[in-house]
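Presented below, as structure tokens, is a lone chain in the form predicted on its own.
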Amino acid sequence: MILKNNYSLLNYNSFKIDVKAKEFVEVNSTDELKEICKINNRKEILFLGGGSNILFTKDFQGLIIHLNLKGKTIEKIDSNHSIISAYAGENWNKFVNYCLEKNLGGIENLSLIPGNVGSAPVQNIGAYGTELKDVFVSCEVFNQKDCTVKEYNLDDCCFDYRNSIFKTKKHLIIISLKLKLTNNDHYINSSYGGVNDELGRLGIKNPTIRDVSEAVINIRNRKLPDPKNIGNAGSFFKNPIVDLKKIEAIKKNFIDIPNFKVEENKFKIPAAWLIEKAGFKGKNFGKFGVHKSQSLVLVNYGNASGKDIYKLSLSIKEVVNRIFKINLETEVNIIL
């Protein structure tokens, strides 16, 4: 391990915000992680993986620990299922592709989600009708407070919509992940978000897990900007979940409000629709703005500060709340 001072984080956050960490270190094993945390247990510490879900609004005056733990293993448990384990530093989309190469199904709908494996349980990542919890078995968790490692099962993680125990208990750091995937025949989930339409455009009638992955990638590429070209962190806001009374109130002025029932008297409203109706879709403020094709995505067109993006997010929340009486929650971790 090499401790670096006044270290640029430009290449460690997908928003491409040019800030610095007072101290920075990359760890490549659990032993290194334990060592650095014991040495620096009184300092402000921030753990950083792929940097795809974070917005820095200023320099970080503590220690950044970049988790670079790598490795994957597969254990066949029966003729239909295998357990695959992966360390936190593995790139998520490359991990999905690896599973597809091994003909392991269950996460093909989560193709092209940015970030690393270690951040997947924090958000309970989800897309196109699939969530991580659907295939989750357990994860190894490092407790920053006492430098111990413990295994957390599905119930321990308290998964919810884009939420988990790791969102609030930030001293719990995921170092590896186990998923239960299918070996061969697999129920194809293609009914959500236009996946079937895309499969139709590709001329595919009996899709495989690879076909579903390709369809999802095509849709995401059309809707979302590549962070390599335009700084962004994907969806900045969660889709709000409201009751029927709220839906009926909004319908008085917006009869066409899209909504999806998620449970009894609970309905999900696309945040992108709310933001578009609030007049922000495609709004350009020079160095930053809202993406022209997907209003959930705030973008850094070049040399914007984190404060610029943050102030824009506050403006969006204020206008949406004024029009719809809905408080948008952020998906992105904002470092103030």
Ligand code: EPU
Contents of the next structure:
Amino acid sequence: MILKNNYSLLNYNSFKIDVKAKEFVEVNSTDELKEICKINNRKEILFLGGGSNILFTKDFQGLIIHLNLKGKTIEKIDSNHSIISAYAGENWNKFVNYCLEKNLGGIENLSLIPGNVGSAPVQNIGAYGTELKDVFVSCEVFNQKDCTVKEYNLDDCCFDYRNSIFKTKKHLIIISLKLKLTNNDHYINSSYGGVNDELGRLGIKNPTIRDVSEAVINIRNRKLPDPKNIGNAGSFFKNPIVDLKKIEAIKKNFIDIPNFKVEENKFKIPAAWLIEKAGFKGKNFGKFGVHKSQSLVLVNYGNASGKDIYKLSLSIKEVVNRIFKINLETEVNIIL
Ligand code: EPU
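The form predicted together with the ligand is what I want next, because the block you gave corresponds to the form predicted on its own; please supply it.
Entire complex below, previous chain first.
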């Protein structure tokens, strides 16, 4: 382990914000993680995975621990299922592709999501009708407070829409996770968000898990900017969930408000729609702006500061609140 001082985080955050960490270290094993945390237990510590869901608004004055633990194993548990284990530092999309190569189904809808395996449970990543919790078995968790490691099962993690226990309890660090996947092409979920339409466009009638993955990749590539080219962190806000009364009130002025029932008297409204109606879609402020095809995504066109993006997010929240009386919640982790 090499501790670096005044270390640039430019290549460690997908927003491509040029900030520095006072101290930075990369850990490659659980033992290294324990060791570095024991030595530095009084410092302000930030654990960083793939950096694809974080916005730095200034230099970080403490220690950044970059989680780079690697490795994966597959264990067939019956003729239909396997348990796959993967360490936190594995790239999520490469991991999905690995599973597809092994013909393991269940996470193909989560293709091309940026970030690392260890971050997936934190916000219960979800896309195109699948959430991590649907295939989740357990994860190994390092507790920074007492330097112990414990296994967390599905219930322990308190998963919800873009939420889990790890979102608020920042001292709980995911080291590895176990998923239960199908061995063959049993699991196909293509009914959501245009996946079936895209499969139709590709001329596919009986889709395999690889076909679903291809369809999802095509849709994502059309709608979402590639962080390799344009700095961004995916959806900046969560989709708000409101009751019927709220929907009816908004309908008086916006008859076409899209909404999806999630449970009795709870409806999800696309935040992208609210932001679009608030006039922000495609807005370009020079160095930064709102993406032209998906208004949930704030972008850094180059050399924007974290504060620029943060201020833009506050303006969006303010205008959406003024028009719709809805308080948008950020889904990106903002380091103030
Ligand atoms: N819409 C607009 N304007 C836009 C884009 C979308 O009005 O600019 C409306 C349309 O009515 C559309 C609806 O929003 O039908 C839904 O759009 P989309 O399918 O793109 O999904 P989303 O709800 O905006 C969520 C996730 C995405 C995920 C997609 C696909 C959240 C916060 N975001 O977006 O996740 O890829 O569904 O399942 O739940 C991410 O977390 O970084 C992310 C990209």
